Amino acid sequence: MFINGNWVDAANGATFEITNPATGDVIGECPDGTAADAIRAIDAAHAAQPQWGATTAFSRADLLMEAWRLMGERAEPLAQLMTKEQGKPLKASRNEVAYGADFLRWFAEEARRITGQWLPSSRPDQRFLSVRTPVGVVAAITPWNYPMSMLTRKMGPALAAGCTLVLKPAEATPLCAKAIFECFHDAGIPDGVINLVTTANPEPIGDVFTSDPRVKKLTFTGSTAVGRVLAAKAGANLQRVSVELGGHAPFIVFPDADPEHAAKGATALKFLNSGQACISPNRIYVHRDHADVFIETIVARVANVKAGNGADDGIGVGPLVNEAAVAKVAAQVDDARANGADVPVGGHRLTEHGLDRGHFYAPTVVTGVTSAMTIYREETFGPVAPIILYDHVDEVIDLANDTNYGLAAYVYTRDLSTAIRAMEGLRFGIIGINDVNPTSAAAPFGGMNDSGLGREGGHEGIDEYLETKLAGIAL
């Protein structure tokens, strides 16, 4: 772990095995921490709170570009580490690699742009001057499906207005959250001012993260059912909240778009990371006059997506999280048939040529997908396509809507009042027209209802981590 600029060991001496999810190879260990290093880590950027807040924007700003600076010159070794102790193909993770630096970049900018203003005042003996100031220590806890970009879309917001952190990466994937804290303890960083607590039982770090007084923010990406349960108890601190939770991700094809061009579309973002991205197409709505075209090319399409060791070449599709995540694809999927769906590719674990070793599921397309199927309302986050065909452009959206989640949905349309009224019609926080990857370090990320609270990224990340202070000046 990382605390007070020194890697130390749990101060119990407990350590935790990190399995590769492709083999079920032991790559490593960590300190399996626990509450007690979570005060610790506290304790620390407690103390280095007010000199770090003090530092001018530029020169925090500096030292985020020399963290990006270095992701970028080790951003080989980066990705290697991500495929070996996440699972998903080296491009992909080369791409996580170069997005995650992105943020650092981004905030960089962000830092020196903090501004305040001067108010009117009624008197004319008066002056008002509002300010902006670091909230103060931040508790982060951060998910294993993007191990690197995730921390730093937390990390520099954080650094830049000024806030000291720690941190709990997700326990699948602590290796990938070392790696990023050395890119910044080669870069400089004061002692105190980030601090990394792994360990293998999330939960006691959690309620210390939303007890301690000295924690000014808590900021969570994961799923919803514990994003409602940190969200609860920080809010019984009075503490500051962001969350980014689950989706359920419409992804709708209007009468007018190009069938063909919208099913190669829908297979490059479904099966993107296997379909373990909050973000990811879970409802494929097709409109039942171009449902053969579009069947036809997805099928033909996930039938040549590979599955394998991301560390291998021409692998499109890399393991599961764990057994846990296998089970509950293959539920959804068996539920499907069960009632009434068919499967046209996939659908079963694979075994094969020692897939066995790992958490391997088929890329998978269903078909004549319902409202009375378990895919039809809950999150898969595997790599299963469902698509359910519509009769009516004018209930496609209401369909859409039927959910009570709220981060992305997809339109793909060639009309533009259609794209606009899509876009005004849909509940959710970014929505992709004709693009697949509706995100950047420049742009707000964040959805609506049980998807979250809060945005990350783009002007408003910043503002997660500011306080607003007024000063009443009488002359």
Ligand code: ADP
Second form
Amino acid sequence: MFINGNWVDAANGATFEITNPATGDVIGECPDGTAADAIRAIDAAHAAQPQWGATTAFSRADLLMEAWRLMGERAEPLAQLMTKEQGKPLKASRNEVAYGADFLRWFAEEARRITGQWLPSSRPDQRFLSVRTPVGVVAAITPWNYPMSMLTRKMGPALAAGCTLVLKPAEATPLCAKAIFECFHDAGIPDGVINLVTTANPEPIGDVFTSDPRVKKLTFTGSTAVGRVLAAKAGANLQRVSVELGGHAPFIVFPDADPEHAAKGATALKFLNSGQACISPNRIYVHRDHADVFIETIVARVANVKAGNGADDGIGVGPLVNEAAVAKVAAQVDDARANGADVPVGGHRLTEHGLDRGHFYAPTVVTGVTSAMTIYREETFGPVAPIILYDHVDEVIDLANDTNYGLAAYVYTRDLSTAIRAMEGLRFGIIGINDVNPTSAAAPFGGMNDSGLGREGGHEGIDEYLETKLAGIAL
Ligand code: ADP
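Could the form predicted together with ligand ADP be shown next, to go alongside the form predicted on its own?
Below, the chain from earlier opens the complete complex, with every other chain and molecule after it.
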């Protein structure tokens, strides 16, 4: 763990092992922190806050730029580590390192654009001045699916705003978190400004984060179930909260779309990170006119996606995070089958050629999906593309909106009006229009309804870490 500028063990000396999800091999161990360590970390962040908050935006920006440079210099070992610990194919890990580093550069730039306002008054002898100040100590909890970029997406804006922080990474991927903290340490981050608490048992740490009055903000990325509980606890303490949660993204292929192009897009998007992404398409609505071409194309492409150890050449899909994830995906596919769906490709675990040592599920297409099936309602988080045919364009936006989630949605059309009407009608925070990657450090990311509160990245991303302070001045 990294507390007050030092690499330290848990106070009780306990450790836990980290395994490679593709092979089951133990690849390292980490301190198994407890509430006592979380308190130690908050002590350090709290002590460092006044001085860090008083640094100039220019020096904070320089430090973030140096951390960005170091991530670039270490890109290859960082990517190798990510593949080993998280499982995604090496090419995807390289992309994530670049995407993750981008948040540091973007927020280094944004740091210098934190400004105030000179405001008018109805009283001739009065002026108002509003300024932005850091909220204070931030507690961050991050997931395993994007084990580096989900850290930098929080650390970049928090540090740029002048906040100190304590961070608890997911128990599956603490080594990636450690590697990111090393970049900051080597960039010269002052003691106590960032603190890392690793643990195999997150609940007590979450309890400390949400109940310690010195923590002014909770930022969480993970499941809706856990985010809801943490947001409630943080709310009781009047902490600021941003939570980026689950999704159940619709992917709509309109009658005027090119079905082959759309099927290629759906394949590229669906199997990213083995489907373990909150913006992964989970309900693919295809107009009946396009059914044959779309299904033929996606099935042919999925049949060619090679699953295996992400460190090997030519692998398109890596393992799932653990056995529970494989079991959940298998249960959803089995339920769809039992309710009349077809599974033209995949639909089973992968155990041959040594894959039984890891957590693999075959890249899968399910057709004939209906609202009676679990897969239609529950987030899948696995390499399964469920296809639903529809007949009426007028109804498809309502079908797509028929979920409590509201993170990402995708639209394929060649008609500008259709695209704009869809964008306006869909209740989702992020809409891809003929686009499989509607994300960037420069763009606000976040969801509506059960997908969360707040936005990360973009200009909005730094607002989450700033308070407004007003001075009324009598002349
Ligand atoms: P997933 O189901 O995708 O693993 P989780 O929401 O369980 O998503 O995990 C996201 C993050 O939340 C991880 O860092 C995990 O350790 C943490 N977490 C899970 N349960 C709790 C909890 N009760 N209190 C605090 N953090 C938690």
